[in-house]
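Starting off, we have a lone chain in the form predicted on its own, written out as structure tokens.
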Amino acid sequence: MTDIKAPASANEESLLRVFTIPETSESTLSLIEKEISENLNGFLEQQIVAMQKPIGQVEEDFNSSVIPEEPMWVSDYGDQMLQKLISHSVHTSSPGFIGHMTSAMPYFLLPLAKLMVGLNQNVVKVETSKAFTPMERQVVGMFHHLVYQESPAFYEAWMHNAGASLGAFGSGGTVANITALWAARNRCFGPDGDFQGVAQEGMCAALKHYGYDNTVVLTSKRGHYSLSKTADILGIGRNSFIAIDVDAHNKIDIAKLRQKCTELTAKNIRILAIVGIAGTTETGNIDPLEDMASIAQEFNTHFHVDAAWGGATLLSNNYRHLLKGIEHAESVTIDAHKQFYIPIGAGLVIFKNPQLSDSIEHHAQYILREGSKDIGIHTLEGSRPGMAMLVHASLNIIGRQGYELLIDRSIEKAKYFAEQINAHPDFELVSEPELCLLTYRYVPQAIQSKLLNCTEQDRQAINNILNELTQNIQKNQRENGKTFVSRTQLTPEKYQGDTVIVFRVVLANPLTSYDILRHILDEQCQLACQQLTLLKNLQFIGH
């Protein structure tokens, strides 16, 4: 970075001047940021993923727990973050890092995440976020709109009311989870005669007074892990999360959530909520939201969808039908910093019905007091930066049809890499692309057919030599730094229960191309090919 000399010393007059706006574009702090700047797109044209080395040397440069003593020269400091942080940083936005829901970005947010930066607004009360509170109140009311498609009557009776939310803005799909089972419960153990609500007097003085001997939240094996905090926040107990079985498409077992359900009020146990999910994390696979939406309808629960990842794809008109029921929820939640491309920090919950926002509203008496349009009465956060704008601008930038353009190719794109996984000898997919996530693996040709044909024994013994080569794969190919791809693990039903570790891919990226899909499949193979030692291991199985 170039030698730009600040003042250091800890006086009144170079605090100060850290806290002004640079009169000019020579001034030294506008120097700093135009050099920042440079460095930040130099890196962002990079191709790599990371650079090669271990987080335990990257530690060694943050390993003072002392706060410094004397000031810093801000431009020594813009020296020391290219050369320890940036450098080292994961270039999520790399067309060859395809294994985590964090993509490319559109540019134009950059300078408007300065703006609001420096903007400074704090959307929990309209006392510091004047223009921000109405912006917000439209953009969660677009949200709105784009999953229950309410008559215009309906958004300028409620977008703005005071009274009441369409939703609420949160720091991602955790907060918004927790959120929309949080008014569930509220609404559900709510103010009684005498009985003050659980809100005010807790969850065993609400099941005494109704009379349940608990209470439970249902969802599928393949439900997010924060709906696992919430049942722990809200005081129902992680053992009162019950995960139901899923198919053999990854999709909640639908007979055994109605024979759960069943089984639950006969014991007396309310329950809760039914989440359904649109758009796993693991697999990308959307649940039969109709018929959860009928069940929760007949057992007089609530009806979530945690529609986080997939929530994004009622923009395509083309694959709108994808999730189909969702209209049918009383919340859903929906991740912007996801396919919306937003910077992370920006999920929403969104209320069929606004007047269920009143299950957990709030007040203070020097904010969020009683008649405000204070946004904060109705969040779970308190103090929060404006993300609705960065989101504002990319819906009116990128509009609903450049959403759709960008929702169909990443399917389009997921379903070209399954064809090339399945015309592949030594790969075999796990599971298909519905939305642009998929699973496969790493499967000699030769030991395919074997693992078809063979003893049980036989067989998870070769799997579990498997699962440790794709582990190693997927290491040495994230250690390499030219591409990465995520792992988990699944049980696929033609393994009769076996646990498998699978690479996981999500095609979000729009930089992504077909080339780079199947320079993937290319490095892997070489990957594999140098682990000697378990290719032979599973040549002698069964020998």
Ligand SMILES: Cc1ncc(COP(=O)(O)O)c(C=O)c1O
Second form
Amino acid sequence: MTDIKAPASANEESLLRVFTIPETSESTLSLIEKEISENLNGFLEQQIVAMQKPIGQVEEDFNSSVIPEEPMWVSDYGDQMLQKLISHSVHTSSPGFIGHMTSAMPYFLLPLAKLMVGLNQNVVKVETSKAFTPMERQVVGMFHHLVYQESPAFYEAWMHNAGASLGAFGSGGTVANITALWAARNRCFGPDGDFQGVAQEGMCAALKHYGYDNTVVLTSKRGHYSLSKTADILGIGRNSFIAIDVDAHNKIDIAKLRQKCTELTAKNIRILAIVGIAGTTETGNIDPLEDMASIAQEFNTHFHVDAAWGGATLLSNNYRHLLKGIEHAESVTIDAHKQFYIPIGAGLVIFKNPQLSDSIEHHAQYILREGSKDIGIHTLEGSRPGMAMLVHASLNIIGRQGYELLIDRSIEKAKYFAEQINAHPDFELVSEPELCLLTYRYVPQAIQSKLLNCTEQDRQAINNILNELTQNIQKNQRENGKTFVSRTQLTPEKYQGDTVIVFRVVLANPLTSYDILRHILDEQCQLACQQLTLLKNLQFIGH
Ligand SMILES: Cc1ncc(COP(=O)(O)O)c(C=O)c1O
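Structure of the form predicted together with the ligand, given the form predicted on its own:
Every chain and every other molecule in the complex is listed next, the one we just looked at coming first.
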């Protein structure tokens, strides 16, 4: 595809062209553009090479730290990018890529994303975004309504209100969780008499003023690592982020949570927030949110729900009940770039009471003035793109009913896959799907019965070998490049604290067929059979 041309040189005319007129329709970039708009999946399938080049070798193409002195023809760069970057990226929308929370995307988002980049609105302030401000406020309002279902009068009063925000749109779940606990911290240790509040005077002064020895955030052991990042950033410290044990279904142990709250209160430690999870990252389970809400009320603390993954389930009238109790949360995180099928870079935090946003309000003289409708007054991030436009489009084009169908199909698919795993003699389902996420591992039939009737030492030895087996199968499957599942570590009750490495699958891609799922199990069986030494070692244990 490389045209033979004289070397490019930096001159005003060519630079101006870069900002105005695209190259001829035969340039590599134009061809890429045409192909992706006509057949995105096919294009990616052709371009992304199955045999993965080791990352160390890929690094060789990105070794120079010097900004190129000479300009380059756009078409030459296009060729290079195709070979060095695109072909060694990951086909996250492939129907066989069921290891992570990325999926196929609705086609209409591509031209809209291009338009979004072209318009380059900065939603931090009305002066650089105009209609994008009310549009984003409406998206936040729709998510608020999805969770809290307040009256039309409530949204009329608050959605476009200059004095408060129903939540904050940001780049993802991490920023949403940080924002939620930031607001919780500032409210918990707010201004009081001479004390100007934690936002102004910091954590040390706050604890001193309120007379506490420390402050903590509680969640389950399945809590996402963004929560411990938050504890770090907010000056509470990672040690003050307390992880409570889970039950056999990976849900927070309510009795232990209450016991911990009582213990901490007796020690003069202020519980800053309790965080429930609606869709744990590793197993997809939902905490008992109603019970957690009443404990939060009992101990007078902020209740936040991290529904980054599972929040979209609220769109399904058939499964909405699984998140019962979420409406009691003072704040809720939902990622739009997970089960809302938006490209990466879109997440939201929603505040039950819009006045909670007062606690994180910031102003500046040149923008974000008092009384303005600038969204940046209540967001952690400053300059932000108009990503809400993509969410707005999807909510309108797919609609609640469309999303309901997507959510329902994903959950049915996970149940089907769980049935296949249960019916197969050589696989063990480790966590049942509650949403569309499950974990399992390869355990030869004879070993499954041995595991249940052996000494503790033998059980641990078997689990250690199985861990190596799971790791090897997962790695080889990824390297084969046809399908992909991820892996994680769990400690299932059944194995009394043994660490167990499992395959983790997320079945949210609407293009993943039941055939592909059966094929994945077949491929894993074949890969397992190649692990002769490990299989032999398994047989010898206990003999
Ligand atoms: C439950 C949960 N919370 C928070 C996050 C963080 O979201 P993000 O990666 O969008 O920052 C994730 C990401 O997987 C998650 O699963």
